There are 2 protein chains.
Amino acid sequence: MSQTVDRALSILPLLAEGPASLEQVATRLDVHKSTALRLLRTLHDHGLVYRQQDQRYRLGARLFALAQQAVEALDIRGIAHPHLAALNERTGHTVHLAVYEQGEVVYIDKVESRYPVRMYSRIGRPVAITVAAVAKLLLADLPEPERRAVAEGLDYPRYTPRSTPDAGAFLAELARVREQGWASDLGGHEESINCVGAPLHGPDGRVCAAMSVSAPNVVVTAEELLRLRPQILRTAEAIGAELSGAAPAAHHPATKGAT
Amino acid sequence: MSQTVDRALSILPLLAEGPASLEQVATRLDVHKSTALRLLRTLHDHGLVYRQQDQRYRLGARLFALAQQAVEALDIRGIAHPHLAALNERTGHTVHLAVYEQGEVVYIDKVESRYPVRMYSRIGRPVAITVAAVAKLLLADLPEPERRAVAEGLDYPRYTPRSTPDAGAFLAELARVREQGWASDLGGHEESINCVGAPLHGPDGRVCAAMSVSAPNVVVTAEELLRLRPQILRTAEAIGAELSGAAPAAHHPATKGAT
DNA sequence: AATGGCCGTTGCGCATGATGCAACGCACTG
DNA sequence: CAGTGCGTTGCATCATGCGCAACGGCCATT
């Protein structure tokens, strides 16, 4: 691995927190600032990062812009988008798309609520990797050993207190996610939201992203969300047919397409 | 500049075309394999880049992520706030800074005008949704389904015989805004006060703030503030740029001065 | 107005780390 | 079963990225 651009390409989520001076990224690099300097300067010609008028640099629009493209090449959300606004349509609650790569879990797609209620979410953000429904489908269908490997070295915070506590926990809800072939958040994030998730398999048969459906208690019961699971099982089946090129069902006009 | 890390960057964009085979990026790159092995490596290790299963190398999702983080970490009150106090120094009328958040537009800053005007907004306050030039923009750009769902649920008080009567009018209005790119409030809040707002466009392209100018007819005609539009454009497109990272980019430290 | 500290910037000599090469393994093909 | 194409590895060479030290602008302090 080359360390030249290890440590350009650490600056990068590093700036995501927010902006900060060379004198910053050079400590928090321990790096001279001479070096930080000149692996700023590369990023800022490529348009990763940009300079603000106070000197501290910041992302810049190109991130934005590969982000954007990034997401757009990833066919699942395409064809999964109609299906998950046809269940938003149907349920009236908030749907998300999940996907695991290296150890993270990142939300890639999200239909509103249609009731006017904050979700506490946005998609992009790193998902709460110990609790969330999307998550536990995505670790569950990894290898045994990579499974334990990633369980062993999460953090377990006390969100609520039915987060779950510790890797031995998780572990044990990723066999009965697997087992079974969905999963539920009840309030192990946030007190009064509740979620309902199912798997979204690939032509391979492994799982390739996982979508959930959440609501707060305000609005729906967690025994009336779990009523619907067999309507999001059933979303997320038609998703996973459409993946191994089974024919879309005419639905909606299917305009978003992937290639 | 760096090389080695300029190499490594370039390998973004040219991802953002298609996946690609290690020799195609070599090729490209024009440097060797195992250099450019060794470089997606690097980014892989990073989450930059993602690893398919037929070897070839795509975008990673982790982009998408920090581009989310920084977007959310965005200051925008600070990025604006000097704009929006150059505007007012032309002008010398109120110039408003507005949200949406939670079914709510709430002002987040607010430059006084140099009349001694009397104004009911304030900093943190919610705004008169169905009637503001700021409101108007936000709700413009939200996906149909939850506008619809937020304007049927809204009440629609009569502050003078110009405020928007119902849901129906108030859509119609939204998709003129959404439509024109800006929005103006002319004694529907208060009798005697009009406004002119623009959208302000977050990194990823959605409008994520909105701005006016506002003034009592005592002051200036309905006339006279809607020929400030351009300047209004102008200066709500500034900040988008500058939200957004877009890159005008001095190297040297001898840039001052505005623009 | 003068002073000192802070922070970004520059040029340079040194050694570290990035480079290309050549050889290997593997999968697919004719 | 050779032959081809592509990803991978270890290594010797030297280009390149590194830290240092010194400079200069800016701001707050006296």
Second form
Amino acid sequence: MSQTVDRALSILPLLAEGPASLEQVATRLDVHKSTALRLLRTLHDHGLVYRQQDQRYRLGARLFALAQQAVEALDIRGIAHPHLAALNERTGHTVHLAVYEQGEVVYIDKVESRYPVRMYSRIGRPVAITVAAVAKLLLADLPEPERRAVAEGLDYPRYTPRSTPDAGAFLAELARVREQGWASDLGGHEESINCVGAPLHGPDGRVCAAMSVSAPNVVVTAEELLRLRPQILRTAEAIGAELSGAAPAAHHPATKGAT
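I've shown you the form predicted in complex with the DNA. Could you give me the structure of the form predicted alone?
Just the single chain follows, nothing else.
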């Protein structure tokens, strides 16, 4: 029975590549056409595959509906929190989790630092979208036309001399973040606070949330905080793997200079 289930499930990634004939399915599974037909009929009865007029099979609408329900049911905060707490325990610094919703980047979780200095940030409060590391990560993943439209519609407050000055500079920074796979805010919102963040990828491969580690420069320098980047990336990968039900990637994106 387990072999039958395994074979049936093996058909789905095959059809994800595009429509396939009965003969193609049988060849890929290395089974007789009668066996492949039986498996396809079972999947068809459950709406997971659909037979086209040209007799080829493709993924069925029911599969997409189930995938959407699974994504909507994901509790990103619940899944991420133990990982954030563990990173906080290892580093002692404040750890944030944020999502992009309705034109704002909002914190949905926070684990406070162990030292007396407390961060101004609050769960449910929007971040400074033009400078925050988590905001850069979330906006960098948007399709280029949407990314440009968002950037050109923002105001650019000069919180500090290191704040992002305008849409052109912001778009250039988002391009760097998109390429390197991490982001930082080194005194761009508050001169005394530095932050390094990493993206969380959902089941569809898109960035569904972003996390960051923040610390005042009286506790650690920007350079010392940047040295935590591998730990931050590993944590983000572990959360993404749990969200997607996959093993964490073996390697991290190439790291470059601070953004």
